[in-house]
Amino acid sequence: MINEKIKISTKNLNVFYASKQALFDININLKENKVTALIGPSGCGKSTFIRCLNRMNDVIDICKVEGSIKIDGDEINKKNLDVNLIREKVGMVFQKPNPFPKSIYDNVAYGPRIHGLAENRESLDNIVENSLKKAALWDEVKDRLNQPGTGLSGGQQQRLCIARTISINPEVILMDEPCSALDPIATAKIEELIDELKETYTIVIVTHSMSQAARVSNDTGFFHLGKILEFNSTEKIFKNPDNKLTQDYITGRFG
């Protein structure tokens, strides 16, 4: 039997920004060590949804989240929960590469240092090297680890951000349109990388590219006006969706 363990489940998840409701009753199960793509028109709630999964919405004063989100069966919306523990478990890669204004080495070492994951310099060196290898960047930067991360190309910067994310050993990686600022060659490298990373991590990717969703994901959810209209295997969603709106969106009739 193929591993189909549920990693994240949401139940009746509603999100409000002041009086405006952004998400309506989201019920979804995300599988462990799979890639789930979230598609849908701009402003339909995809990014709001993934920001719920590591409690990033907490930093927005007017945002209120109701409902249940469980990771490995544990509720993450409990009031007294240490959000830092969630963010250690659930890493995030943003739309635009955002390396720190530090060296390549210090970008990757930053998380392990503040979380106390390295006992000594040798241990830190190993974490940095392994993270850069997992992000398929080590061979390109191993001779210039002390140079600024901001000096890398866009695609390299995004892989540096992925290395920074995995350096603290998360279990889930959220990616909010990680390739939208990249050229096709850099995009292909990130997609290849996603395919390798799912061996170790559960990945949720927001993407505007239908072809990307079809290429990289196992499951796909279609968001529309804050609701999830359809969630199924990527093959089913792209070949034979149940909902006419899904079909119209995928074929470019709107969006």
The other form holds:
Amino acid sequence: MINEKIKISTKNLNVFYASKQALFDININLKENKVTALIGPSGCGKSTFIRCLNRMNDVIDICKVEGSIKIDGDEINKKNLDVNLIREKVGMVFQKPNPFPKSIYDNVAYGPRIHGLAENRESLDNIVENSLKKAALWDEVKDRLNQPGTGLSGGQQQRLCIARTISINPEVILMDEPCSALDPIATAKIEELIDELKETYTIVIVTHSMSQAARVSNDTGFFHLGKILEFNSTEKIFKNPDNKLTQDYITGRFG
Amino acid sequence: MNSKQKEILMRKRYSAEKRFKFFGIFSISLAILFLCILLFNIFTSGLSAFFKTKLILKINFDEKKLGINMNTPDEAIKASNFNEILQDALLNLDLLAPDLKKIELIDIVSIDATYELKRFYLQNKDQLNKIVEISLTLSDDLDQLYKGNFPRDIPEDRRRFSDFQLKVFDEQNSQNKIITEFNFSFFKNADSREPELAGIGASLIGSLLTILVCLILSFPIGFLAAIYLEEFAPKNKITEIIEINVNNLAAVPSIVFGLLGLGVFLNYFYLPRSTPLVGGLVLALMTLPRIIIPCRAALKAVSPSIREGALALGASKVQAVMHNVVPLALPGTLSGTIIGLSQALGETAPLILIGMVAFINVVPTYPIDPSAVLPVQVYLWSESAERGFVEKTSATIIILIFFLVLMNSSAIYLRNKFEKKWS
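Could you drop in the structure for the form predicted together with the partner chain? We only have the form predicted on its own so far.
Now the complete complex, all chains and molecules, led by this one.
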């Protein structure tokens, strides 16, 4: 328990969609270089929560976020902060693979290009290669980097999106049900990848699969009706949860 | 429900399906039938305009009659008169013609024939003092007769050529002196009072310039307006009013835009009347909403996850839209624009109001030259009395349809090409 540095912490986080409140007083601490899984029935606010962490909720006009979100101790939920800088630091992988209408190479090179991370063509090539290698996709696509990213299979597309996310070297990766559109084999590959990525990145993953949460995460948080009912180590949550509802949910009795 | 009732129910369903199918096929066949009738009608009356009838004459380029010699400069040749040698050749067709009929002999060919001779001589100066066989354009009345567009059994006082001219024509025809060749001048010449000389050169170039002005104005403005409204504008009362008005403008009758152009561009800004510049401006106003609407639809159809993906990488909103959303919306945008422009190409009423209905006998070069456009040319010729203009009207429609089909199929081609690329 000595090396466990807190990466992200929220305090009294409340989120409203117009007049409807989606999250109630979320207080949570996410540890550095660990995988945190967020579970809970549909509509409980898991996705809303992780979208707060890279200010993606700004895109939704009617959404209002109140409270404090700190990354490495710096407040990110304040008005005059450049959201692009936060998103450079906190990457996101979405539910449905969403490759850009570009080649595989350009998909990965897009982030480094807009942030000016590569000085020349050679270093850009290196970033692309390393990102694809880290995303365990390099061997499958190295001969067709110029083909459209949309031509890959669903699982490959999702790994391409992960490569794209890590290309700008973020500190945190948010994953919003990254395997819900994938078959079991592709899912297994992504899970393996998550295990490797946590060496370098802090990962927050939203998932509907209990087994996935149990397999990949160090900590698990259980959301219910916009509140966090229980947050603890994954082992504790799955073996001996404090809350009766958590117990019911993970054993499939409701949700 | 027992099996009997079930069977009745199923039979009803089958017959309803059959009925629906029948009505569908019936309507489509009806539409195709009308299209075929229209095309058949236009092509049968228009195709002959692509050919012209010529008379082969023996011309003597006599230097005394022409008043020129081998060393005469081109300028002087252009100023000299080739009428006499033409008349000599025509009078030779029937040496016994009484004096009164001689004028009828001269009228067999088009008034352009003397210029045709001049053009021929300017390129073949070695033919001086030689007798050469040259084909010259026939007058439009005999042209129509030869093409079978004009019945020959009508009494003399009700047709525009005399029995004597008919006799000479038949004689020449039996000697194979009447030939048909492709009518290049139909595409090169501007409008004329003489049907055999009238062409769509001026209106073709005029239409091209007008559409060009329209495209240059309406595409960037419409496209950017669509991007702003769809991606950046806040959703409030003002943008809502703008959206409703854009939709209303698309439904405003085109002649209203013509009135607007007349009032604003001509009477207030004093822009040159009846020019492609003003025509393009008016059509751009009319086309703008017709471009904005499909462009917005194309942008709306792009999955929001693409935008979020780019934003989550730290792209700015402009970068997310320009780099990733616009390329995906491009096929819809392009085909919407092309279809908007092809509507503009066929537009007549607003252009009549800004004076593009004028008689233009010079092919325009710049957008500020007075010019005609194809649909207005159709309108003008359809009102002319001469037989020769009937085929010209239909031929112009054929050209117009050709360009419309070309534009619309390029819209389909672009859409398929870009869609395939990303799916």
